[in-house]
Amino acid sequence: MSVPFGTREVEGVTLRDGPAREDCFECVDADAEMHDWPEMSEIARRERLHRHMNNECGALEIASQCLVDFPEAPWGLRLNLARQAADEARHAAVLRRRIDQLYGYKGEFPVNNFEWAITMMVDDLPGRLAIENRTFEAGLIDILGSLRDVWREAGDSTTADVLDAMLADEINHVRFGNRWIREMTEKDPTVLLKVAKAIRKLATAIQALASEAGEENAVGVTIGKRMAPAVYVQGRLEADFTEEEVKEVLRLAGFRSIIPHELG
């Protein structure tokens, strides 16, 4: 099975050609080409929401393409993917509306479609769930768990409430990904090989495309060493990660979170 999209080479990594975007959007491949400000100025807020809006569109497109590419998937999984697509469409629309309220507009900043580009290089459903739902969406749980407080502290409770509502949906997306991967593995242990192959592909791509510390981005801001967001422990547990899996994430993050007593 192969999806009907071409490929391109970026820094030695083969990526799937990006999804269709309107002419107003400038699509880039590297973080250094993005507009990214460290503070919460008005333009920085609009850029963050604009980037998030495009990422939600990408998640919608990935879930929808999985429905197209894997018609033989269990009905329950297809229903989960369809509901995810509906959620992501709603998220993108809400973010677009918030951008308008902050006097921004679509295409104001460059966008990056990396999640699509790497997830669509995987030609099996367990691998795609491992990359998109279990990895990218799980990372979004951590990000939203922190960002809602950042926006609220910056005096924007409206955006904070939007992100808080999205968090509940993202937890569910990760939960069904985890549960279906486990169910498929129980029926066919070789599924684990597909998952491992997909995660290796993702790790290779991230390493190859990572920006160098000290490099300047497109707006002249020096790119420092990226810090992972604090692990949102409760959110990951609700998303059906095991306690051992959460502890491993905490170890990799340097325990940048308050660890519940039950995790030890």
The other form holds:
Amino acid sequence: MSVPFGTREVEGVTLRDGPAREDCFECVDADAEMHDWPEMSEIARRERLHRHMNNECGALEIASQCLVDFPEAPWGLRLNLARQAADEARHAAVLRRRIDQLYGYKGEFPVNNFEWAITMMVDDLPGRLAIENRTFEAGLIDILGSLRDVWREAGDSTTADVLDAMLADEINHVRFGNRWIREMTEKDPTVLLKVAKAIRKLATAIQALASEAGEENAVGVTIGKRMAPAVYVQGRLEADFTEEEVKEVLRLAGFRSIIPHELG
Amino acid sequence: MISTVRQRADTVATFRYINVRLMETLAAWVPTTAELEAKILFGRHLWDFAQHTDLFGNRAGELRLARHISRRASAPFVAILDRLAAFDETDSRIDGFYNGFLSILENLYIHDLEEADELLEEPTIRIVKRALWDFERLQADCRDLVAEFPQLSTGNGASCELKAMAESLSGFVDFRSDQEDFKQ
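Now that you have shown the form predicted on its own, what about the form predicted together with the partner chain?
Whole complex next, starting from this chain.
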């Protein structure tokens, strides 16, 4: 297994060098370097879509590199990864089209390849699935679950429908990640150690690179206290998280007192 | 022409090998290709080769090989696959893959259809016809991309190089000897 990319140190964290990007893209490492507006102005909408497009590219690149790095993985898992890659590619293409429709363009805003940079530092497949599918993509289920409504309320039902279609795909990606981690763990309980090690690596990196509340970002917006997105319970259950796991996510997000009755 | 089950199984398992290599080649190009639209094209299309791999892998099992086992192609054919995978410029990758290698594989599939007994080999024939049908879409997608981004159309002779390598091929399947186990 060898990822053909070097590494770099950022804030004491070792990150994988980024995947190839055209010169029009400015790649940054910190959230504070991004152009992030809290409201839904025209420029803020384009930036959200541009950021999302790059993140979909990152997910495409991670799934693809897993196909390259783990030729001995079970064929069923490789087939799932290939499908994920194709889905993420379609998502990136659809977002690119939507950006064009809103008179934006490729490279209009800085992009951050953190998902790739940290996931590719893990050299086993269960660890990568734990970070990318079970954490980042599961987080995307929560984000998309609420973003659809944000866009619709802002009067853009086209983008809301695009995000809704992506949500359906992302649930499948999280589901197969959960199923394969479970299956691999049943065959070899030491897989759990790999998963735990990968998640610890991710948590350390997020802590080291997180922006400070009160800091100003690249467009002069003061960064507030980071709020976890609302947990999309139904989406996570469809993605094969157990009820116990969903309850744990809700507790961590500070929703202990309002855990849905059906999970109580 | 009627060939033995053993020969058909070796051919199908070799088709599987070729499709795995194509899926992996496109996958390796995704993070190492800068141009967004080309990256997306490779990402969408690697799923097609994964599906063809899956179909051939199941068919190999039906032909009394283990399911989802590949048979490495003949050394000269592997050399063509290796050359394809080694292209590192985006225009060479596009020309080499869509104008070069797909055309070579298309010829292999068509030759296989011509040789196969259409009743005895109907399950394999359906897979091969499905693959050929998919190729038309893949090549049309590529033409659309190149029409939008003409700078990706140059190719540096990649397809010609691959086709020249294919001209001297005498076969692409490394058939099992009589001594090799029937099951792998």
